[in-house]
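Shown next as structure tokens: one chain only, the form predicted on its own.
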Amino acid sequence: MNPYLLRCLELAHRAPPSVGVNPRVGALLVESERILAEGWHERPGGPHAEIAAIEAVPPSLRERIPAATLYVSLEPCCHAGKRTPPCTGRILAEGIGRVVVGCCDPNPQVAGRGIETLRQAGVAVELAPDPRPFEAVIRPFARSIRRRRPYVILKWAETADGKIGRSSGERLLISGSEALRYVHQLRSRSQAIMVGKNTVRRDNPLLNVRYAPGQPPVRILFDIDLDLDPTLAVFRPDAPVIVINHRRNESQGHLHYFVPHNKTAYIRLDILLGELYERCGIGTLLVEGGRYLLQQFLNQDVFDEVHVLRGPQTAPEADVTAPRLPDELYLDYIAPLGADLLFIYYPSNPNR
């Protein structure tokens, strides 16, 4: 792969999960094999990667911009977003004559129009020979913008005989330290995390990031009647909290009380997630349970990945079975995590 395109991929991975419904993109300007500046999409409403790279060029080198090549992992946008102007306009205004693009933008508002806009203005635009590494980076964005809902990852830990807990509510330790670190890496890569009301009440989870670098995700929980104890750990002010309920629709500091506009959202997860996507800007969602909530996501076919951590031991006292996987899944990946095994599943038809 072209080393500058490879660098674009590295920069794209710097974009935090908080970019929300936006794609993770990296860009750099190169003139005579010299990198003038680099950029990536750092926050919602902030400059896109190519604009960040242009604005990062030192004043002493700005006269070199027209002679530079812009490398960018995703096709530049040609439409005005909610808070940002089209990137193609800035590229043309700077007089950049050559652009190399990793992959086309799946956004229907762009979808090749950005490239065509540049070419019609006389810019030489080249596409990477293999777009797949660039498409992989934006897979959550591509899925979410097509479905108008967050990209959903389901995750649970189960014993060797397929149990996830005790009906008594007593906690069950299943996973080892390496699996725990993996879970926190998942959290650090997710914009939001969701759990059910019973899990909050029974386990009082922190739902933060402790064993991996990164910021705590937005916490989303169901408290339909608003009767959860406000001193529970999920209500801490270290991250935004979205409380799905049917009484209050307002924000108080980090607490956001969310009443769906469509009342069927209380039973239809696709409608609920659509509102979270459109109204709250949630682009990636990790669902950690409990069993009932996870099974509802599976039964309603509202998910994009399933991560199962299987421990090496059975637990005779455990009597809560793991969620039942649908038949229409394929096992994509198996890896050891210490004494545990990680299984990653995808829907057989990702375009469903």
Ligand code: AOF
The other form holds:
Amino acid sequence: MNPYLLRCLELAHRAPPSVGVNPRVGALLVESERILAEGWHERPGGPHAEIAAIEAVPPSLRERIPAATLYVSLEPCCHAGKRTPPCTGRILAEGIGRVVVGCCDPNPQVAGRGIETLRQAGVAVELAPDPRPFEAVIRPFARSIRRRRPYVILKWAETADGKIGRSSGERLLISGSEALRYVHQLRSRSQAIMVGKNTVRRDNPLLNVRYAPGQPPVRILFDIDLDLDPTLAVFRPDAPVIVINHRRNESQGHLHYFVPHNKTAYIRLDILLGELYERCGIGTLLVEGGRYLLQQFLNQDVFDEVHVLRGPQTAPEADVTAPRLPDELYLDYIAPLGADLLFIYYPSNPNR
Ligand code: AOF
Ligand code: ZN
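Show the form predicted together with the named molecule, please, because up to now only the form predicted on its own has appeared in this conversation.
All chains and molecules follow, beginning with the one already shown.
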């Protein structure tokens, strides 16, 4: 791959999970084999990657901008009426003559029109020979903008005989340290994490990031009648907490009480997630349990990936069976994590 395009991918990965409903994008300006400046898209409402790169050019090098090539991992946007002005306008205003693009923007409001706009204005636009690595970086964005709901990863750990817990409520440690690290990496890459009410009450989980670097995700809880004990660990102020309920619709510090507008949201996960996407800007969601909630996501076909960590042993008195996987899944990846095995499944038809 062209090293400048590869660098765009690296820069795109600097975007934190709070980039939310927006894509991860990286860009750089190169003139005579010299990198004038780099940029990436950091947060919704913040400058797009191209703009960040243009603005990072030191004053002494600004006069070189028109002679430079702009490398960008995603097609520059051309649509107005959103949080930031269209990047195509700024590219033209700067007089940049050549742009190399990783892949097209799947946003229906762009979808090739950004490239078209630049070409019509006389800019030489080239596309990366293989768009797949660029499409892979924006996969959550591509899926969520089309369905207008967050990209959903379901995750659980199960014993060698497929049990995830004890009905007595007594805690069960299934995974070894490498698998735990993996889970915390997954959390640190997710904008939000969701668990069912019984899991909160019984396990009193922290739902933070301890065994990996990174920020704790937004916690999303179900507390319909607002009767959960406020001293539970999930309510700690280390991360924003969205409390789905049917009484209060207001924010109090880090606590965001959320009443869905559409009453069917209490039983239809696609509608609930649609509201979390539109109203709270939640773009990626990790669902960690318990069994009932995970099974609802599977049954209602509201997920994009399933990560199962299978331990090497059975556990005494473990009697809660793992969620039942639908037939239309394909197993994409298996890898050992210490003594555990990680299985990653995808829906067979991701365009469903
Ligand atoms: C780009 N470069 O770095 C990004 C783009 O709400 P806004 O103003 O931030 O616009 C978000 C839309 O812009 C998003 O849906 C996608 O189509 C595009 N994102 N485009 O040229 C970037 N992040
Ligand atoms: Zn843009």
